[in-house]
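Heads up, the chain below is alone and in the form predicted on its own; it's given as structure tokens.
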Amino acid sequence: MKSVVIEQPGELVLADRPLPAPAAGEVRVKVQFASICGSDVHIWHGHNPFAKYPRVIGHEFFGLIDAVGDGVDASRVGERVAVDPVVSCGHCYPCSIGRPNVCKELQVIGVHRDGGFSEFAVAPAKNAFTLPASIPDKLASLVEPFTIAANITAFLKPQPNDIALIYGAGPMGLTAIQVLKGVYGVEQVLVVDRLPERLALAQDNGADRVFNNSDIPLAAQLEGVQPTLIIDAACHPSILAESAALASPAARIGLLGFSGEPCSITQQALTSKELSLFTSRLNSNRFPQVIEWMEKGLIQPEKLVTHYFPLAEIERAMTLFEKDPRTCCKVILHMG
């Protein structure tokens, strides 16, 4: 089978690999579509601190179960499934309180173990979620990106009367816009980015107001408006301090970034307004929730997709995703 392998940082190859056999409790998925995430690019360049090499990348993927391991019902063969990449132990403290995404023994498919940029992939059977016919094959790999927005909004508990501010109109920011508008009915969603093309995408995905802060500071453009809910989907270390300064008293701030760079903020900046700060990693059992949102039409994943490529053109697809944020949003690989 053909698989996209990062042999070591900077070395991407489309390799011939043996067909994997599902172990006990696992299924094998014949992958149909997989979508590229920024973390895939980070693994390629050696900037993901969690990745182990060599690695078949890809954690956003969809396909058909074509084989099952011991202990898995054989009737599952043929199911259309989206795969949750979060593999957890089930018994540590985080797992015991419903937070498997920060399991003490966490493994992420496509990061710690081989992933879905491959003609076949294996995963725990419980991680393979059956999809209704209403979710088309070509969009099914986008369940996972929306679980990121599902996870952070579960902490933030958006309300219709919130004034929400999202930093960044990339894929993470766009999913957050759609969830805030389509699921929670937030009446005011503001988005800031430095690329006009991305801001146009934000408007297409439901943003009420957009701001370009490349020349004029955001504070000057908000003219005293104080957001009550802020999501950092741009993931720059300077954003937390600015968010605290701009936020309304009693606001909630959600962080999605993984930068190792320090940021500078005082306790006073947070406690004087009694701000609530939430962080979010991956997703904690959000696949059923997002699948339901898609089935009900509350979110529109098709609005994120700008390109499709065959697996054979993986390097071209990854380079486009990385280098051309003005015209490129979600890039989906077709294995067929």
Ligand code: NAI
Second form
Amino acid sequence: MKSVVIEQPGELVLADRPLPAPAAGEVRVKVQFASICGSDVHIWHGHNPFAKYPRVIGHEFFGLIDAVGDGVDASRVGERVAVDPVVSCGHCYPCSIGRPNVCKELQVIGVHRDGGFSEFAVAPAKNAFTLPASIPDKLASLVEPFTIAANITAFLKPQPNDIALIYGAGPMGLTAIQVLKGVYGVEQVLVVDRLPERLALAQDNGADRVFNNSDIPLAAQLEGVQPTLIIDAACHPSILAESAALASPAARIGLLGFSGEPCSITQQALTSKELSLFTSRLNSNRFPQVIEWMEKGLIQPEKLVTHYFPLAEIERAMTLFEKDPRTCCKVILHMG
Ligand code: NAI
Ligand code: MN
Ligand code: ZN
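Can you swap the form predicted on its own for the form predicted together with the named molecule?
All chains and molecules follow, beginning with the one already shown.
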């Protein structure tokens, strides 16, 4: 089978690999579509501290179950599935309280183990979620990115009367906009980015107001409006302090970033307004919820997609995705 392998940092190859056999408790998926994420690019360039090489990348993928391992119901062969990349031990403290995404032995498919930029991939059977016919094949790999927004909003508990502010109108910011508007009915969703093309996408995805902070700081443009719910989907270390300064008293702030650089902020900036801070990593069992949102039409995955490429053009697709945020949002690989 053909697989996209990062042999070592910087070295991406479309390799011929042996077809994997599903182990006990696993399914094998004949991958149909897979979407590119920033973290795939990071693994390629050696910027993901968790990745081990060589690695088949890709953690956002959809396909058909074509074989099952011992202990898995053979009737699952043929099912259309989206695969949750979070593989957890099931018995550590975070697993025991329903937070497998921060399992002490966390394994992420496409990061710690081989992933879905491949003609076939194996995964635990419980990670393969059956999709209703109403979710089309070519959008089904987008369940995973929406689970990131599902996870952080579960902490933030958005309300219709919130004034929400989202930093960053990349794929993560856009999924957050859609979930705040379509699922939670938040009346005011404000979005800030530096690229006008991204802000246009934000409007298309439901943002009520957009701000470009490339020349004028956001504070000067908000005219005293104090957001009550803030999501940092741009993830620069300076954003936490700015968010705390802009936030309404009693606001909630959600962070998604993984930077190794410190954020500089005073206790006073947080405590004087009694701000709540939440962080969110990947997703904790949120595939069923996102599948239901898609089925009900509460979110529109097609609004994120700008390009489709065949698997053979992986390097071109990844390079375009990385270098051209003005024209690219979600880039999807077609395996067939
Ligand atoms: P992206 O790079 O496509 O989007 C980021 C956007 O933020 C860009 O449009 C950029 O112009 C904008 N931006 C950058 N600095 C800004 C600033 N100071 N003010 C306003 N806008 C600014 O990335 P994507 O895929 O949307 O991911 C966003 C972040 O989320 C990344 O840092 C990624 O590591 C993180 N992430 C976290 C996950 C989690 O589970 N915690 C999962 C996936 C992504
Ligand atoms: Mn992703
Ligand atoms: Zn665990």
